[in-house]
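Take a look at this one chain, the form predicted alone, written out in structure tokens.
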Amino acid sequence: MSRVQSRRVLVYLLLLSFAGLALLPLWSGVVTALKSSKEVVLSTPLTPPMRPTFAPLIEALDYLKRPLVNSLVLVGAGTIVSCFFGSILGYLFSKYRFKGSNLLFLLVVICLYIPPQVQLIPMTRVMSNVGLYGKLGALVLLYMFFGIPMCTFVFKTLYEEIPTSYIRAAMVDGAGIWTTYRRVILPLSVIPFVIAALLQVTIIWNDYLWGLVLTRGMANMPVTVALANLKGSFVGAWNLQMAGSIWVALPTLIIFVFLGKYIIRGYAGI
């Protein structure tokens, strides 16, 4: 063998190692789930089920499916909203140069690292105000209105990519700037709908702090609160807890899965 072919196996079994290591939890946490609750007293986090069982999974699922449909109406209205006013900013301060412009997208972009820990009691005091404290509406406004900056940041860096002469030609064809958006730049916002979404999608999903403070009661939490719920009241119940894992974790390990590409591709703002 030669000396190239040499690297080559090292580096793939290397590779192999790393991916081996990194699927470890994913490998004990459906093991895991397979087992009954004597049978995780007795084997380790590793060991295979020797009698698997999907009790643990259906019940999980039975416990999870309220808030499961609760996180789901958060995405869907979160990322809507978010990705509409986002795409209609990132274009205005893209395109159009105004005065003032450049203080207002720098104070959109001062949101974006504005901490939530920061913000949990003025936004407690504003949902009480407004009497959403405690529902499932209060996480829908929040979600709606927080997601719009980080669109907005999403829109306009891939919208610079347009070119400018785009526009001119349709302010030449007598277009104003709502024609020009929804003739010309919607057309050609495929793939920045697609990151700004994922990032929504991905980031509301995952969040519990939240959902933590301004919601309460089963019919109103997300599913990330119910899953830190899902556990025994005097032993823990491991084989539930990592049930309810996979389950909440299985909608973000397909969008990684399949779109991961674009996710990456927001995130570094090309």
Partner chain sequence: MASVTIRNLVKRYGDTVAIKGLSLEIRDGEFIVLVGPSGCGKTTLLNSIAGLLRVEEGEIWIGENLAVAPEQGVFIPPQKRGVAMVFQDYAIYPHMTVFGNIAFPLEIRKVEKKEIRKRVVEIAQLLEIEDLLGRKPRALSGGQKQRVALARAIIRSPKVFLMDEPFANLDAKLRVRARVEIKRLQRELGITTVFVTHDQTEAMTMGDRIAVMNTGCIEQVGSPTTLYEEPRNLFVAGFIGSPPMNMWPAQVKLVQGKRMADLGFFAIELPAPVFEAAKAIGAKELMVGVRPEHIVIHPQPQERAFEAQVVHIEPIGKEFNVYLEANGESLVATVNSVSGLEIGQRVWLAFGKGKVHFFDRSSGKALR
Second form
Amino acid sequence: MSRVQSRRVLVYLLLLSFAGLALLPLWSGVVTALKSSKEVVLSTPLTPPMRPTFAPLIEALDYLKRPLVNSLVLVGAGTIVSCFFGSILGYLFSKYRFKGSNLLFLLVVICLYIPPQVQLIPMTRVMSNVGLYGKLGALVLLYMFFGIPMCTFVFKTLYEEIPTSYIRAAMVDGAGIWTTYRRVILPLSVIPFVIAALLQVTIIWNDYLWGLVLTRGMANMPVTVALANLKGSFVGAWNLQMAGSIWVALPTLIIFVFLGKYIIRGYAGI
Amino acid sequence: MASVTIRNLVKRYGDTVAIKGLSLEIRDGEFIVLVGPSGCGKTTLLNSIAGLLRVEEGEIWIGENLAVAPEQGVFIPPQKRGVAMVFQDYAIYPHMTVFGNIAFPLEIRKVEKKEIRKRVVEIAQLLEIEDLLGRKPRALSGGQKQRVALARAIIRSPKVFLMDEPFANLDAKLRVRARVEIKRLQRELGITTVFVTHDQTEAMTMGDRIAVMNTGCIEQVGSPTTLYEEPRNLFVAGFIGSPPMNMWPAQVKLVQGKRMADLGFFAIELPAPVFEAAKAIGAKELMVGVRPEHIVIHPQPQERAFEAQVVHIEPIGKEFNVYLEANGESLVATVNSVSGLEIGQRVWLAFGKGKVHFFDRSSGKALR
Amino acid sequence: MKTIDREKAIVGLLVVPAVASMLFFFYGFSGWNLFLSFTDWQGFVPSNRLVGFDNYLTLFRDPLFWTSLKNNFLLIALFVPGVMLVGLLLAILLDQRVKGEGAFRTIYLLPFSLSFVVTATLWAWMYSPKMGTINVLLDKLGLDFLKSGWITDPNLVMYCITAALIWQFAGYSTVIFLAGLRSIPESQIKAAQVDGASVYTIYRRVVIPQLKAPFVTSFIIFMCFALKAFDFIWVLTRGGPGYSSHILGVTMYKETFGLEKFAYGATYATVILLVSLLIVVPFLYKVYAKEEK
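Return the structure block for the form predicted together with its partner chain; the form predicted alone was the one displayed.
Time for the whole complex; same chain goes first.
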């Protein structure tokens, strides 16, 4: 074997073993979720189930169904609102430079790096004052604003690719800021909206801390909080825990498998 | 249709001044070309007329209307100025069909659907693109895109056309056709047109008048012939014409009672008005310029000629550019025939009578 | 004139409230939190009584703060270089014109798609001392002397957490480095090949020196993440065993919502914020403010 060939083999060997490592916990989770409690004890965590059963998946779904719906509501409301404002702000920041616009944009970007810990206590107080503490509504309101900086950033980056002459042409043709947005920018925004929306969907769906702090009771909590509770209350019921994990992981896994390239474009710019 | 008057315009970007108190009178219905090297402020000036930029000082009048006067707080937004613009990259919206693109300015003005349809078809016929109306811009060639951009500008029946290097993205052959086409359209429609380019050949072939710009100022405004034959200064003389004018430093001297410009290797008699003009401003140091086509090549020694050597001969179609070296300086002559000329050959050069330009070296001003 | 004014009004009506509430949410709350850290708010009833730097003095005398800080720095010191190195390695491997690059990239990125709660649940199973995947695997491979209590061992728990977090973020790090690698013109690499440089030399001398941007970007992102990390550790260990996996975010949460020491929690949060800003603002300022001419 030549040196070049042996190097190729080494490259593939490394790639495959890393792929194995990446998939190992997922595989272990999936096979365990398909086993009965007895089989979990009797078999290893990596062997496929001898007698596959959907019982753990069904039981976990029953436990998580209300929180799953809650998370869907959060994802829907948060994504739509923050994408809408993000798109408009991104358009203004990329196409209408005004005095201090760079500074303002810098302030928006810094928001991405502000740790949520500093907002926890004030937000708790605001939510109790308006009577939303513990309720799903608190999270709905929160996620609407929470995603705007990220969306603004994504849209601004992507709108930079639209030639400025489009805006100028529309201006000379008599279109104002709003008409230009509606008639020129928005129709060219399909990909930016897909990218920003997918990012928001995964971020909101996966978030845990805010749900933990702001919601109380199954009727209000997002699915991540419910899964953590499930983990805490069914200690040792690994098949049930894994089944719950699968339900929570499934939507974002599907997004990453099929629409991963958009997610990558979104994250690559940051 | 309207004239455009620009008075003492100043545009600053931070500390740099892009336009330095510029004034220009553009006549009704004329085709004026703004030409100059990159960074001379020509696009800035065009954008200021369009209203895409705000200037710091001065006035811009479009017809009878004051469009810009920062000192009086006047700024008419672009869409109210009755100007239409064609951009270098055409700015054709990729998500609309050709029809949609041309109709866009009218739709914004909420013109009736039927009327839009009628006018788009009319304009498309004028530009011979009626077959393309249903297509998306992606499927268009560069030349077709350019026509669409023109159509979108024309449909508004603007008072003034502004064109920012509209041929920059076309290949050489299409560019020649596009020049003819735009000139024809402009003449037919009679719309005042301001055309920006960095290409002096384009400027010379298209402009009724040309404004040569340099570092935020206008060096000279005039017809192509005026600029070519009577450049007002060294910059214009050097910028207009291809190959460029040959230039030599010279000194004013009195030789045997005659007033001469001494080039060191050659002396030319100064015409009386030139001498007077030089004397009036105390100019001793001159620049002498001769266009390539005004250099005559003789194979034999001549009176009033100087010796040179042929370095290279470049055929350019029906004429030839002959590159020569004389006394360590290179120069170029354009001639109709090179029969009997060879590389390395010694020749004698003379200047065409009355075709020599004289400039004051320190100010660059033409002396005549 | 009128339509234009109306358009501006529409945009203003949409933008101004959005921007204002966003800035209030991020900056107003940060300021509010800072204010709270100077009060004596404890228990259910909010208090705005100012007590100066008392909370900060308590903080600096609190052994739990120093434990949390130490654990947090350990996490940063292990996780940040770890995830960057794995990402760089995977990116270089993927850059070798491999077949199935897209599939590999997708697989590496899969862990990044998961919620920390899911990751924590999966890794609780991996690390379970009795019948978890890792110990069983070691058993099967005849390496049973390596078996251990993992997350139940106070000396190992931070390393276990770091390994799981590297697992989760390696794909993201790969994507950042791969984008950096792809932005280097191929002609440069070809030129180096023509000059006879070995693959190793090409990467060391030509490629990696040009990866400054991805290095800085990933450093900032992962650093900030490690500073505010909470979800994963909270679900996996609750900061245990004992205090061995308490980091700032975990302690802040426990002090605030467990013990209802709100002012004291705000003090922790302010410290986290200050350290984050110290890292991020110079970098962001350089990137975004220099565009201003």
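Note that the rigid core is defined as the largest set of C-alphas that superpose within 1.5 Å between two forms. Positions refer to the first chain, counted from 1. Keep in mind that this is a model prediction, so the values were computed, not measured.
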Rigid core superposition, L10 Cα moves 2 angstroms or more between the two forms: yes
